[in-house]
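In structure tokens, one chain follows: the form predicted alone.
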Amino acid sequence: MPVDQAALDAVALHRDEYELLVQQLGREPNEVELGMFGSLWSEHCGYKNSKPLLKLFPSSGDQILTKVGAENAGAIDIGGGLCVVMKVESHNHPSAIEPYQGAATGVGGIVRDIFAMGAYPIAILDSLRFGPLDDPQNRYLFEGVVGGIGGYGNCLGVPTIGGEVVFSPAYNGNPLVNAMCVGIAETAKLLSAKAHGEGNVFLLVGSDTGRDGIHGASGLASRTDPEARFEEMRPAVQVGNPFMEKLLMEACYELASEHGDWIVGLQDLGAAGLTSAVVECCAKGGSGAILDLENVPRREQGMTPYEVMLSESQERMLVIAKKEHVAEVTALFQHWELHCEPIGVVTDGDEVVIREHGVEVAHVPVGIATEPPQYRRQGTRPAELMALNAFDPGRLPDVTAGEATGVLLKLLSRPNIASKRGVFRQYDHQVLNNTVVPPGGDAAVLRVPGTNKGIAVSTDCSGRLCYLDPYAGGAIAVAEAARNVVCTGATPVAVTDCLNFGNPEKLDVYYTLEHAVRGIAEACLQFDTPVVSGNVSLYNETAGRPIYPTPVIGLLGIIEDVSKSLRAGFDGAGCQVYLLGAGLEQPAATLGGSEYLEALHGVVAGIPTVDLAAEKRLQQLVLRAHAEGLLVNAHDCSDGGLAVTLAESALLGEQGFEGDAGLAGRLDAALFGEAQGRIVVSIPDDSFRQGGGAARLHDLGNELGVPVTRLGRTVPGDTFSFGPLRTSVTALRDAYEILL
């Protein structure tokens, strides 16, 4: 009897997809098989609407060790026999339902992706979006998410070292919770998520299996409007245990680093639980499997095969052990006081056969399960963009000299610009003792354990700019992440991304997804930063309204000598301050999509632009100037424009500043416009001597075609002045250091 629509809705399959499945199987699937196919063919696992677009990303390079999408995370060779492993993922819908557990298990999941590769996790970053905090529901979500990230990461003993927090009505009811993790591994000891070798054994390690998380992949992550389906979807949110994960992390790392020859593969149990872990490992290894579910440890009585296969209980790993080493692997995990149970064997077939007490309950062809239908649509440009892009900020009255200081203080107190100390002080960012540049600046910097190398990492995206122009916004997200990393003295090398969008079946949403992907791809090509891993989170909508298109970029940079890393704050009086990149006089168009325009005029409109070739030259200038020892500090210009950048540099360095550059044209554009491709740097005062750093900085700028503009100098005391801006560092701090 054909399945009814309610059953299809429960696993997020369209009727035509079900009919395709029946055609390929040559029969009707049973209940367990339907649940498994629903999860494996979901957007979260199968990337039905995004995989054709993701092929546009550059994904290879001399330092890249993995094929994108083939492993749990991407690996980048950093020399000396070491590699960095990194990935970013979303836990948006679970966090909208249960913010603490949703965020906590998001951290747990991304950390498992890293140690599943045989790497030791050394840092967590988060990229968060919420509605305005004056709404009690948004406040509840914000506090729960921040608490969940801190609670899990702190207990796990992995530092949370950076990220971003953004607020906009576009995220009301649908917060974005993206977590990134970075790990270090010996290149020769990287592990793969593959099952092969007939007779090798599947071992299920870690927590017992419960009923939490069922339909997480097919329900929460592949449906619309979590707010409207709160009670229905609440059981689909996983519950985390960071202390169990700590044991699991240490045990898996010991297995990888000391006994990797005992196993053929390692895979975490995340979305779709056992279903995804087993089937995808078999697909990657060209094998089949026979599972015996009676061996799966359970924490609840009466669980059905359907529930066991689709449970997303946390802190579980699947180990594919060589048959001759099962006893040794089991003993290792038992030493760490972890369950380690044989639940099946690898076969030389191409099907996953699932049994319970000798009775076959599912028979799943691996090829069908891992090749869901893919959709390549012809998107349509959102209708409202024509009017929004035609908006001319030049029609608005310019800010007066007398108003400028008040505007700066107002911008500094805006939640999107103000200090996030109230967030990151809840995170332990010093545990493991590798943090060199902590949160609060452009990018965080970590020492690579046992070496003098450093890595810089940043997460970035402006959903507001992507809303106004998804192509330019996607490119700008990469450009800003790269600028942040460059401002620490690191060379950008690779990207991981998390694409957060609305319902792709709506052609205007699909348009934004495609064009953002194209913008990211173009920027990654320009900066030679291939995309090595990532995640797609679609169907982010509330009451039929999509979030801002938000393609979050996590970018990695390498510093050869971590002791020479730069910081964002001014460092000492008497330094000369310069603007590198687009100069002081800017057109009114640079106010488009700016924090100033929304704060002062309540308008989100205009059209962002970016010159990727100029961005590349700017990055080269900063890196070359730093390599020659010219720079004292560097800070990227972004939200709030040049005035906010100078204020932040003064605040972060607790240093006064006096500007003496002349301002021409519109004051609002010069001070608060958000022209791309600009970095503020400082150099020692003695650089004005003949042959000194100032002359050399200008020479490098001329050589690379990058404007170099002197702005003023750092001074002792509390003074802050630039053009019409007249205030004190104390007043700046009073505005900036609000508690979110």
The other form holds:
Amino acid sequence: MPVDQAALDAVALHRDEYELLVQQLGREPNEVELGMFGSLWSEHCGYKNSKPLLKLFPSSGDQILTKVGAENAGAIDIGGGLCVVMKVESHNHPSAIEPYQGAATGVGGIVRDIFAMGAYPIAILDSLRFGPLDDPQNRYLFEGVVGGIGGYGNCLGVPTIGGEVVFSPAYNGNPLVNAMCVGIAETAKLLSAKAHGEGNVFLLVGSDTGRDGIHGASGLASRTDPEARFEEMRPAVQVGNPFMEKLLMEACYELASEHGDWIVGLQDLGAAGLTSAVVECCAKGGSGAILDLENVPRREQGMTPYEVMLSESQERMLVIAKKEHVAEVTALFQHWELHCEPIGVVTDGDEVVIREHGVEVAHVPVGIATEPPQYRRQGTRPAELMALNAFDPGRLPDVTAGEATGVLLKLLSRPNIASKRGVFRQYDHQVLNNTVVPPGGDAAVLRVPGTNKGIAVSTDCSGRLCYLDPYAGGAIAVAEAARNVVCTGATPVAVTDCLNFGNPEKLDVYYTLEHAVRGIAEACLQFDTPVVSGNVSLYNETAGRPIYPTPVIGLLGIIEDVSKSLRAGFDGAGCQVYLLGAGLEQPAATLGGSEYLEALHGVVAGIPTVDLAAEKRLQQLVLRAHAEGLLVNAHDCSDGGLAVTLAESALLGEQGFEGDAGLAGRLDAALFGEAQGRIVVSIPDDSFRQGGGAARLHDLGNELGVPVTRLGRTVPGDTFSFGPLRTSVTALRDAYEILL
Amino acid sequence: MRFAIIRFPGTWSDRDTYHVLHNVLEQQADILWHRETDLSNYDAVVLPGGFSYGDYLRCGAIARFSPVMDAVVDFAEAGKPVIGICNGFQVLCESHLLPGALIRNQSLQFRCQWTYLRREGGSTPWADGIPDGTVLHVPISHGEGNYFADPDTLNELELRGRVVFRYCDAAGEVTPAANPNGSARNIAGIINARGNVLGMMPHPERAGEQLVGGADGNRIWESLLRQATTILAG
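Right, and the form predicted in complex with its partner chain of this protein, after the form predicted alone?
Let's see the whole complex now, leading with the same chain.
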């Protein structure tokens, strides 16, 4: 009997995919099986459009403990028997429909990925994109998302220490909500999400299973839906219970850290719920399973096997306990006042058999379920890029000396640049007592509990630059994240990524995905920062128009002595301020894709460029200078250009600054151009060191081939001057401290 | 001294308090699950911050019925030192060990930020070592920390010297701008009539090391420790 189109649409399978499934199974799937295959073969679970591209990423290294994609998150050895576990994941589609719960459950999901590894979560970061706030719908989404992140993370007791908030019309109606979590584990106690050993028991712990979130993976996350359908799709968004998650987190950590020998695996229930949790554990362990669904605790009566298998009820974990330790594992969860129910057993087979009251309701071969078709497309360069890239900012009138200060103040109060204090004060960013550099600077820095080491984490991506050149934009996202981490004195070690793109079935969107991936891969190779984990969110479109390509990069750096972390603000008067990297005089082309160009001229055009070898040398210069104790502060030069960087260092440090460098060439490019590969640092007065810190900085610059340009010095009081810029630190702060 | 740190389901300042008491101040401390009923081995009790039972009902309203609370009430009534921080303060109010209530922040938003606290009069082992007028730098982190009580209760608290900490600015001035949550009369911390029970919204355990932004919070723990030493020596 041919399946009807409505049934296929419900699980987002194409007709030819269905036919392939029938051919592989040798029969038509029943309704439950169709639901399960639809979810597992969705883009969200099966990565059918992105997997071949993800193979381009460098993903191994001496310190990398996990195989990318094989576990719930990536693990990086940081010495002393400890490792960092991290991953970033999107919750864009649910957040577009129900912002508070969408964002809250996004946080819940990524935190479970981390403690499923046996790690204790120590930090959350959120990379957010919205349309401009003057549209009430965008403001509703923004406030709901920020509220949901705070509401969940604050209750959980995991600090939210960073991330980004970016606004652009490209995200109207399709906000991006990417949540990253970082955890710490003893390397010897890392867990795996696998099931093996005949007779071992699947224990379902945490919340009861309800009808929420059905078709989250296949429906919401794996196709484009018209906004008009959002209202009716709201039931597909799950509702979070952070209190339950807190108990689960503590119980799972106790299990992993003290009784890891009682279990063979631990897996969280996320997209496609029980279906993907069981099938993926079996695939990884080379085993099969028999589940008895009547043992699944339910929130409501009358749920069908289909609903139980596809429910995305939150705050549930699957424990694969050794059969001889089931009682002890159960007692541990009960101590934490959690349900813990045996719902099935591991078999030596290669099929997942689902029964209800002894009657078989589905029979799923693991191999077929976990090997969806993969699509490699030949992308076509978006037609509009030709004209966009040909745009020459040099044809615009230069800013005059008289206008420059006003432009700086305007840029500082642009939501993309202005202080995000109004957001991060709603997040508990201190709990766990490890926050050394709080949000608001380049990267946040945390102490690694129980050690003197630190980790620095940053998330970055300029969608505007990726739109204008996906390859360069992807590489720049990595370079900027690395610069941010380096500005705290940390050495970059690994990357996690979240690829947010439009519909990959459109060849010009596919082109942007492929080229962004290639750019990221090249940058990660250059900086020796393998991609250890990640997530793909496709089908991000509104009214048929894709979002900016937005591959968000989460980058981890390590600091050997966390008490020596650097900050973005100037610290004390009399310091000498230097620009490291590309010098003061810049071509007009560096205005391409800049905040200045969009803010002042309403133009998003031009062509970004990046020199990865120069970026690498710049990172080395900063890290070596810091290792020698030369640096007082460091701040990445990015959105808004050099003028905004200096202003931020002054206002963050509450320190005056007087420039004494002569500006040459176009004023707009020198002040507001966004040439890559630049960091502003300050060093103490020359009396600090025999021979002078400045001389040493120049020597290091010469040795590494990085230009070192003096800009001026920090001064007591409120003065801020640089070239034609004349204002006060107070005025800078007043412009910057708008509350979004 | 030996501290009992009570962990309700949903508590999250337990580890932070343990870290400061044990690792920084080198005291004995145990984290006790809320089903514990015997506190006889301890010299002081800490009810730490967090979201007990998710705070889905009124904050602290369920935790006050936890098995351990009978023992905490007995401990307090015996005159032994009890401190409730953040959610712990809310639990103390719900248990009627302290008067008043903590309602939603005036901003209607969660607030995590550093605040200044002025030490006011009032004798308590938790703050006797801190001279009146001293300004401490200690962070808050709450959505419902807006101290509320009827005027008679507030007047009684003021009259009896039971307001121990008030939100102020860096110079020690008690101003509306320095009030982060709308608390009545900028109240950040109060004691019971006997002085052995202190409730405060700010987190002294988050101000225990310069590395994380400051160590002023230790003044509170050290005040208690000095008192204990005096008693032992006396």
